[in-house]
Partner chain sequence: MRRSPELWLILPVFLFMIVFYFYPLISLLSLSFEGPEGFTLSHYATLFQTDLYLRVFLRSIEVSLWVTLFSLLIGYPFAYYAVYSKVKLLLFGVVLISMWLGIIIRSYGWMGVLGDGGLVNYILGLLGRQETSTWLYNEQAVVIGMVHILMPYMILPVYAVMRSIPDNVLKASRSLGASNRYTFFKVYAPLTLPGVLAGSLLVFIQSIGFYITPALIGGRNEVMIAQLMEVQVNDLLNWPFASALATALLIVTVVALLVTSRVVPLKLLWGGR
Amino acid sequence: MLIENRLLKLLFRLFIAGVLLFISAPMLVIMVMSFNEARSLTLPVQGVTTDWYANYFQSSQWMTATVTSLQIGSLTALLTTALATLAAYALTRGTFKGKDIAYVLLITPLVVPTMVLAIAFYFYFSDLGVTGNLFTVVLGHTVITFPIVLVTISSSLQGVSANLERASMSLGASRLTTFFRVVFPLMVPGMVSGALFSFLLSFDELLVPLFLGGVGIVTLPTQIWGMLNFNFDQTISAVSTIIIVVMAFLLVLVQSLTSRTEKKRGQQS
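Chain structure (the form predicted on its own), given for this chain on its own:
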């Protein structure tokens, strides 16, 4: 029995290691390639260099694309979090007809392919004559990232006991005062996690800026896409490596916030 348990543990660890290797292998290859002297994606590595990173930081084209992505990601995170917070509070605490239908409709973009949404956005905004600017890309990303943020904040809000609100209002506080002084501070970790998720999804998204941005709005993913098609060099690997590292850090931050929130809930219960 003891041997069987050890054998099962060993097999389980090997399986987990295999899955992790399978998932991380493409990213590891890109990271290695970013230090390769060869201009193309060739193995074995022909020499070690940091020139591709220097190309990235010295290129005004790459820097402009990075700043544009940061602007779109930040604006999307702010707008999505504000809208999702209001919707999450209404859906979690409200009692009105059609609440379930409203929830399903709000998370529908989660199951619709991004390509379909991007085409729909293109025809809609083209008819209005407002394509080719930053704001339309932010609106498109807001629709795409809204369901994830809504689910994250709703989950956080469900962990806030309604008794706290009843106690606050029984002591004379209005519903608005109760929301801002009791509920809102407890929702902040969920809102921050949702905002970070929204930023991550927006920052990496390719199709919406490709359809709505035109030639005037070039984000980091669209810049990479253009370089892949017309002028490939290992600067793309360097940029991809930087994105992977930054995104991994933000994901760890989100996980840390989520774990801290769940721990507080456990202590409160």
Contents of the next structure:
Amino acid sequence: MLIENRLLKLLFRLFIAGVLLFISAPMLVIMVMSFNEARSLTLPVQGVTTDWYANYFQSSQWMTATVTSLQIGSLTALLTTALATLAAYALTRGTFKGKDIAYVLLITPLVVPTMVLAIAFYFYFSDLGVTGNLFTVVLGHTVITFPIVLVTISSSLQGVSANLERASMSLGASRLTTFFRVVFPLMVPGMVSGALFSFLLSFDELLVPLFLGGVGIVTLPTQIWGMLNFNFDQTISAVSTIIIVVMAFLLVLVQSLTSRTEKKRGQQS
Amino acid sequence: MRRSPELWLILPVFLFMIVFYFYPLISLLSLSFEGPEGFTLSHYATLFQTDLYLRVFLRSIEVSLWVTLFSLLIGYPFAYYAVYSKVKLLLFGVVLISMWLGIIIRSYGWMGVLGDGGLVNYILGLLGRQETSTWLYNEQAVVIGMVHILMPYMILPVYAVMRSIPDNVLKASRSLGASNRYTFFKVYAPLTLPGVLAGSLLVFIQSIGFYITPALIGGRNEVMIAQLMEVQVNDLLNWPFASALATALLIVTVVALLVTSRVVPLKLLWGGR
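Based on the form predicted on its own presented above, generate the structure block for the form predicted in complex with the partner chain.
Below: every chain and molecule of the assembly, starting with the one above.
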């Protein structure tokens, strides 16, 4: 590091500690509030209770919302990963005119604000008369999460040397065999993290289900949104705390997956 | 270039994107030119002639610039520290958990920090302040919340670029007699510029269309573009005007993108990590 002055180094450390506190403060407050007896967001804690957790698990509304979000998230992850795998393979291995333009076009949903996309989907599907169902939400989320999955799978595919394919084919394997026996297994870690990203993004996304869901489809974000605006209680904190714990767990999973991929890459070179 | 068979793999993907993305998006944009008697620019005229709408637009840009600036001021040193840190996993663990936690929950968390009975007032109370006041529902709260949510998009590309700078460059600079400060500002910082620009662009284009955070912790007087669009669609049912807002928002985004792409290759944005 280019800082040698002791005092400056100490100040820098304090600053970083402050940033970590800034990042984690909202999460810590939520976790504390979820055990707070008070119905509204108030510190200090007035008494410790697990009622809000019981409330969550016993409410059919919250359970339905959770299941719906899980369904939408998984379907989105499946569809997005399937499409992105096709595109990533074609774009990293194929040679055809307009490849770069194709890549840029496919990645544009990343820069279109979600509100613009949600409204575009809303107008489109209401013209077709098919709002208020789960599949339109999945289609919308697939478009939104496609770029990040494409990037994830492409970069993991770039780490796989094309020589492996050439070797396999020169040893007599067909193109198809080579794909399924050589390339595909090496793509799996990228596909899994891509699917996970897609799931997480879909799981959190509010605007598409808000516009397309109608009254029938309630996801966790729309349920939380509704309660924040109309009927607040600490069940939201309990749900959020559960999600924080699950996220931490998932992150450890992704971390071990990516470090495994890196090891594999290391072995190749 | 010779066409290879892989071309056929991408066709179903494009078909999907045309039906469910390009077509809906282009229909939305073209709706903004539709009036009762065919083609019209009247929606854009309304947009530019109504003081309120113009103010919302300028405010959204202003908020986004603040968010970008603070993300940089906090994210750059954080990334720099992370490059040399022994507790990298901890630093990135906190950043990533927060990043994947989602926008609603984090905005809600800020209600718990800044609200009436929140953490800030609690600490101030411990320090002896009697009266409580809310720190929510103003522009500062929105900027704080958005910096919290978008900072990871600054940290990650800046960190990626910093890590790729070889140590020898810095050693060379110092062995030639340059001081640490000189080395940092004249050698190191310019090398990190592509990461800074990529991160700033990512943060800016995301903030300009933000909805959830300003809607939850912003005041009634500090509305942003996306909130205006939501009202036009759901409450006023003025779809063509909402489309004009969407088009204008998209133009701001594209301009930001083009300006940045003159300085850094856009590939760094999506290929950087």
